[in-house]
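Starting off, we have a lone chain in the form predicted alone, written out as structure tokens.
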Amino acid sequence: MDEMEPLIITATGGEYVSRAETPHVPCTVEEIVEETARCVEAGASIVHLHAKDPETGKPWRGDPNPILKEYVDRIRERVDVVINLTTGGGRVGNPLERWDELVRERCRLGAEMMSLNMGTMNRWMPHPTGEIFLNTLSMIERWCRYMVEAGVKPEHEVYDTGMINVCRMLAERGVVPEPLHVQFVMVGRTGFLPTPKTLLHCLDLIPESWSWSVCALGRHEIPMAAVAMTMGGHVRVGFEDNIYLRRGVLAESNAELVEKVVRIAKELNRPIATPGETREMLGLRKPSR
């Protein structure tokens, strides 16, 4: 059998998880930089970042961009990794009319990728901004254009099949260059069920040239990562999605979850992508230091 494409592993500390859920979540700038370095050493080539309150780990209230800029600069000094910033951060403590400015500014902070939800949806767990995650079509198109103008590759976050249609529309209209990189976010409650059958159906709906990744919540994180690996896709793991190493055992770091995925990948004869290989596969422009 031909060797499979190297596996891109994204590590994420995430927005939702705080020290109320686990004492191991990194919250300060120093902790996040060190945790990123540990994840890269373990095998991650992308790190996905949200601005966190340094004391509680909850979403930062107010303008998150200065904090995200510090993360980016400090991580660049410490380790080579593809940095992926959220477009969702900044909704706590800021009015809707400010979100657009925050995203446009964030495209210039030095990240190579930015995540973007492909639609409005019901939240699957309580959040300070309410029950709805709002991303209208006009917001999505505008923010994609900001990213493209800044040389940032969108990571299209897909929670249901309608959002796949939005991705196809963006590509067909030339808003974003192909091939796209999509992430199937299998939250279960208000979106995709985390099952192999669901994933197979999703893959039938996207062009073969697109790259794709999977993340799933809680106990489904590692099983769906293993399914994605066998099918040639990529994976995301970390505290944003799951805080347990195994049932009843808290992971002591995001790096432990990366290490678990690496062990599975090796058993499946799936090589692990370096940051350089990840940039080549996704068509990313390496940032200047």
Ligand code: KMH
Contents of the next structure:
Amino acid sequence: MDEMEPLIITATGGEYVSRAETPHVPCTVEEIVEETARCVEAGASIVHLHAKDPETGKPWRGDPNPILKEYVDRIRERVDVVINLTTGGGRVGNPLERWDELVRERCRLGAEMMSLNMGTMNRWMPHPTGEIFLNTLSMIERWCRYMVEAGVKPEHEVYDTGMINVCRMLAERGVVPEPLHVQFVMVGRTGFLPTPKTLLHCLDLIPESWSWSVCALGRHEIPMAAVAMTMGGHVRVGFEDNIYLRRGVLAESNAELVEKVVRIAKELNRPIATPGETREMLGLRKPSR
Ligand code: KMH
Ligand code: ZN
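Moving on from the form predicted alone, kindly provide the form predicted in complex with (5S)-5-amino-3-OXO-hexanoic acid (KMH) as a structure.
Once more the chain from above appears, this time first in line as the rest of the complex follows.
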């Protein structure tokens, strides 16, 4: 069998997963830095982060940027990894008018990538910010422009096929440079069902030149990662999407989930991308601060 393209593994920290749900979720800056290093050691080349309350692990209710900046600076001192900050967090407790400024500033914290939801949707489970998450077309376009200006590559988070159309529109209008990198977020309920058939349909809708990754929630995380790896895509695993290593057994670290993916990848003949290879494959550049 021919050598397949290196697999880019994104590890997550845990967004709104708190210590009440799992005692293993990293919450303090120190814990997040050490957890990132463990995930990189296990094979992750990207880490995706939200600002967390260091005591509880819940989303930070104040200005998230100082916390995110500390994550970036401390991780950079500790380990080589591609840092991907969310644009989705930081809305709890912050008024709508403030979001734009927060995202603009966040593009200058030193992350190489930032995730951005490609539409407004109903949440699939209760959330502190309410029943929907809001991402209007004008917000999406503006925030993509902020990222491009700062040298940050957007990771386009898509939850249904309409959001794939939004990605195509942004590319056609030259808002973001080709090729795009998309994350198929398979949340079930209000968005994509986590099935191979859904993924096949998604792949029919994007140009071959785009890179893509899959994340699925709960018990679907690892099976859908295996499908994505088999089909030449990339994967995201970690507590943001799933806290279990196997049925009824909590993962003791995000790194255990990364290790699980690496074992499957080896059997599938997918080499694991280093952070350097990931930067090359995704065309990342050093961001301005
Ligand atoms: N929490 C995930 C289902 C983001 O942070 O920009 C979606 C996500 C989006 O990771
Ligand atoms: Zn996220």
